[in-house]
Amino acid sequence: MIIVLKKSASEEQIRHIEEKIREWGLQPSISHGAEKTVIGVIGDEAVIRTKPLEVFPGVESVMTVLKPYKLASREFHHDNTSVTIAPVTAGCAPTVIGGRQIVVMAGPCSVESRESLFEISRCAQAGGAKIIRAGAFKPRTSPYAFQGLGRKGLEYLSEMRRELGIPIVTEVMDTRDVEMVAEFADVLQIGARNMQNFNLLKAVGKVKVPVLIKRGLSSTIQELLMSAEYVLSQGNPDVILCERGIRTFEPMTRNTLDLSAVPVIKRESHLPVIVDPSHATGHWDLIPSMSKAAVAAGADGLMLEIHPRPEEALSDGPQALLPDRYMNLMKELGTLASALGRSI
């Protein structure tokens, strides 16, 4: 349910409505838009329907949210939401995802060593990336494959951030690790395999760190939005969605990149959406064209993998761009973004 407030509604009236909603065992969530302010009422629908929400002073109207994803829907929040990445390290400039700038997150698939992390991160930053992506914990199909460096990888990422002054995004896989990873990361990534790990979604929803949710291997767009709803419902408003390809019958690519998901998500939700063409295609030579297509489709950012020696990479070498190819792609993306009235 959504309570639409009058423009004349006072702060006292708003507080009174929020207090009464909490007294009823429901959860209020306020959204300030350019044209109107609304209060979302979250909880048991049977309880909500019995409450006289329209009688409160300052209320203009009451609407039912038809979508199963309430807080993530445009019905609740009409204007686009932007997520500000405020790094935990002093000296790092904030980065906004969901604005005019198309934010590129680039780096290695996984933290392999301190030396390689610094080498690749310097390259990513020099090319224009605003956030470094690298996994300290790696979910792998095979239990014998490289699983990441764990906490040591997080420490390397933290050291790199202090030296280069650039924020980091890294994956958290276990509810027991959320607080630890949140101490290091500027953005917590929920990987495709964990998109419907609801306990993990609830856990990251309780920390004050932005969350990036990757679409599951065989998940619908509605299921992705419902995963975002789990995080939003726990009080964390900073959610970024990521299209990274879905599993189909097509064997020529690692996954099938569903670029139609970008405009569909933007139609249905106010949350920013980025695209990961590296994991979507699995082949470095397909990344440039799919990156440009993602920008043309309206993506708010890209997630790219780079490696100077992909034949030696401990994970996902075939989809990693060589540094010179990455640099060329960033220049081309800058030209395309400018033509669309945006920037890289």
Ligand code: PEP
The other form holds:
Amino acid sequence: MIIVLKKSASEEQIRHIEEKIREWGLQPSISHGAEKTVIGVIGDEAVIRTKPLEVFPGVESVMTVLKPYKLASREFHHDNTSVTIAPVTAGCAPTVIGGRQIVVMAGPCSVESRESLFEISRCAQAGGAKIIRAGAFKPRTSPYAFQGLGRKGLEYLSEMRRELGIPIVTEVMDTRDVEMVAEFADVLQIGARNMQNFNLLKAVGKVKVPVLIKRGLSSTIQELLMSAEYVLSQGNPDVILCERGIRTFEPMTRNTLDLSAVPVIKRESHLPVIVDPSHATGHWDLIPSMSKAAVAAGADGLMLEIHPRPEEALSDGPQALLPDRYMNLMKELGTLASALGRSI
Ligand code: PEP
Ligand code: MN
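Mind giving me the form predicted in complex with this ligand, seeing as the form predicted alone was just shown?
Expanding to the full complex; the earlier chain stays at the top.
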């Protein structure tokens, strides 16, 4: 249920409504929009329906949100939400995902060594990436494949961030690691395979670090939005969604990039959406076209895997862009972005 407040509603009236909602064992969630201020009422629908929400002073109307996602829905928050990532170096501008700028996150699939992380991150930054992506904990299909450097990988990431002054996004796979990874990461990534790990979603909902949720391999858009709802409902408002391809009958690409997910999510939700063409296609030669298509579709950012020696990569070599191809792509994206009234 959503309570739409009158423009004239006073602070005291709003506080009173919030107190009452809590007294009833429900959870209020306020959203100040440019047009309207609304209070979302979260909890047992059967209980909410019995409450006389429209009688409070300051209330204009009460709306039922029929969709299962509430805090993630456009009804709850009319304006686009942007997620701000604090600057690493004092005095630098923060990175904002969901604003005019299309934020590119680039880097290796995995942190492989200190040297290669620094080399690839420098290249990503020189090309215009605003965030470095790299996994220290890797969700691999085979237990015999490289599993990531774990904590050591996080330490390399943190060292690189200090030296280059660029934030990092890295995956957390296990509830037991959330606190530790949150100490290193500027954005916590929930991988496709963990999109419906509800305990993990609840755990990252309790920390104060933005969360990037990748769409599950066989998940619907509604399921992705419900995963966002888990994080939002725990009090973490900084959620970014990522379309990274879904499994279909088509074997020519690793997954099928569902670009229509971008405008559908934008219609249904206020949360920023990015696209990962690397995992979606699995082939480096498809990354430029799909990156440009994603930007044209309205994506707020891209996640790209790059590697100077893909044949030596410890994971996902076939989809890694070589540095010079990445540089070219970034130039093209800059032109495209400005034609669309955005920037890179
Ligand atoms: C990744 O980005 O490192 C990754 C493993 O992606 P996904 O979870 O989308 O497969
Ligand atoms: Mn990868």
